[in-house]
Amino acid sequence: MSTDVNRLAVITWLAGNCGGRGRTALMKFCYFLQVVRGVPLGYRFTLYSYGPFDSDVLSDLGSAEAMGCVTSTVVYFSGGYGYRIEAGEFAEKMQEIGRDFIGAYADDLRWVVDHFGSWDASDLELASTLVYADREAYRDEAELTVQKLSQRVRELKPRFSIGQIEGFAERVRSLGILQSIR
């Protein structure tokens, strides 16, 4: 089976297993499936303004909802619009086609949905970007402490004050996902 079908049938499983979600929620799934879970998407993440993207997800989403196998519906907020993703018509035909993929990663995608399923787009986004400087910083063989990978993190997210970070650094590292933290 290639990976743009396995691709598909996560993003389908996905989107009929976490609650009419968003884009950006559905992007950080696929990296924490992919980076902290190992399971086989192919996806090249880089670090983006919302944390770790890779287009590809977006096309691959887009694909799902061209086959129907997906719905993307506008929500309007006060500050702005997002998505709601959720199963469409032909999502249980694409679960079959990918059934062997999906049932060899069930416990990586119930871990993803169980974690990070009701956290909000912001908080998956600091979470994300988290994974996403603590794997650098594993790859240079750097070990950090929570304030050094917090400190990593606000030059790249300002936004966020200190506190944030590292309480959400002390809450990532709980679930042990952080590798360069000693």
Given for the second form:
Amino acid sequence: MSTDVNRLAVITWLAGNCGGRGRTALMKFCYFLQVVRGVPLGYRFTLYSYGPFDSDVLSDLGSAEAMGCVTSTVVYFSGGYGYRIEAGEFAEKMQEIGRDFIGAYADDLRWVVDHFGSWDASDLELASTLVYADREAYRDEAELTVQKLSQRVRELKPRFSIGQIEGFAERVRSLGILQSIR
Amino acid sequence: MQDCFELDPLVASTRQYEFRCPIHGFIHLNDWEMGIISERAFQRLRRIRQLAWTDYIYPGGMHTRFEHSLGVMHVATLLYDSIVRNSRELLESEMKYDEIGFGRYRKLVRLAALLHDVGHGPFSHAGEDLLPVNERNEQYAHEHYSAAIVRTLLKSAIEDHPDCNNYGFTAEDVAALIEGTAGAKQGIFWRDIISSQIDADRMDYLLRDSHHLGVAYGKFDLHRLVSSVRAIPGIRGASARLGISEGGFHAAEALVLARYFMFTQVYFHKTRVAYDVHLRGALREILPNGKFPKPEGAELREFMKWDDWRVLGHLADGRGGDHGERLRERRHFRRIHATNEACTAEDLADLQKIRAELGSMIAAEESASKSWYKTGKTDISVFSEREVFPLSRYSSVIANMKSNGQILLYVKPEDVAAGSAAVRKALGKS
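Now the other one: the form predicted together with its partner chain, given that the block above is the form predicted alone.
Zooming out: every chain and molecule, the one shown earlier first.
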């Protein structure tokens, strides 16, 4: 079974189990699955001002949509818009195709929904940016404190105060997913 | 045509140079940028063709990454100036830029755009599947090579020029913006100009490829689009990102359509794709262990020795194996089956039957979703009257576009008759 089909199965699973979240949430859920939980999705996330991103996630979402596995609806609200992604007519078929992969990583999928399923898009942006900066520091064998990691993230997101980011970093740290902080 | 050198606030008197460009007219540079371009690492791009073996289908497709890189720097500068002009207040409040910051990041964006492709291997994307994996078993991309080259081989050309003192940045800052790492710091906002749905790379290659190939599929109104690009406020606490003003939505729509048409007519052209398969196969024969060296230390220097000329030499000497011979003799694999572009579950079921019937006759299988130029979901934000809307709200064409999931099956030329019969049989048509 190709990785692409596995990706489509994961996206379909998330669409069916995350209560109509949008594209940002889907992107960050995939990021956490791959980077924090080690699910081999094969994406290449790089950093943007809005956090880790790989356009392949949206390409896969488009493929899943075209195949009827998920639906994506534009939702308008004051000042802007978002998307509501839900399971589609052929979601079960895709789950069947990707059954082995979904089964192998069921705990990880459940973990991401349990821990981040209710976070809003801006919190997911900040949390994933913290994890991205953390993983870079860990690869460089840097040992950071919450303060130092928060300072790095503030350089990327200067609209937040250092206090806001530190508070948020503690929240992410409490999940046990930061590697560079001893 | 707009010029982009006169707006640089931090450099008053450096000497100016200009290149003639078939797309943008004159492209202006100062002597710092000229010094970087004169480095061997950059000059190597003159020997790397933009579209690999595409000239076998479109004979004009002989242009190189060298002229594209200059073009991307030019377009990136136009975009930068327009974004600052259209959304200065938002950038000041969101990213805390001041006048010095705007000048600094303008130069950083120019250099990142100029150098974003300096790490391409021979024949550009065609050989990218042969890049090695890192210690986490993730495959390197050409951007990793570009960043590594900037950090090492081009470090001196960037940091030792006196102009660099005016901007206070390092080669690492340029590399971080290319690669997308936390080291980009406040500059990370500008990464959308380097790599996104409305980036300078895409705007340049669509126009340039169209021009050289002699097709009109990739053309769109660059200047209308550039003038409408702006920073869009983040929605519900999210970060600001690039989008367009309402007046530019037709130009943005044209960009998306240009990409779609170029994909179907050029980048995923059945014969062009076949030549990518052969080139990859030949490179596998030619490269030591069938892989390019890693982007580190001595291996990076070894990688830099690989360009089109060297590969062509190996091919001329008959070292490309069967694929090399097929390139030389124009005896490429033939497409025997293609799914619909909007590939459905039924298409996939048919494909399974065809695969089973063809068996070992299948010489290659190529998927649009894995192509470097693939077209996915479009999500360009449009700013209107203090509100943000998706481009699909304005354009019914965009709203109804689907991802291209086409899959192509190939057989050897000598198997075409038997393969056609097998496909007919699998589909119950024999």
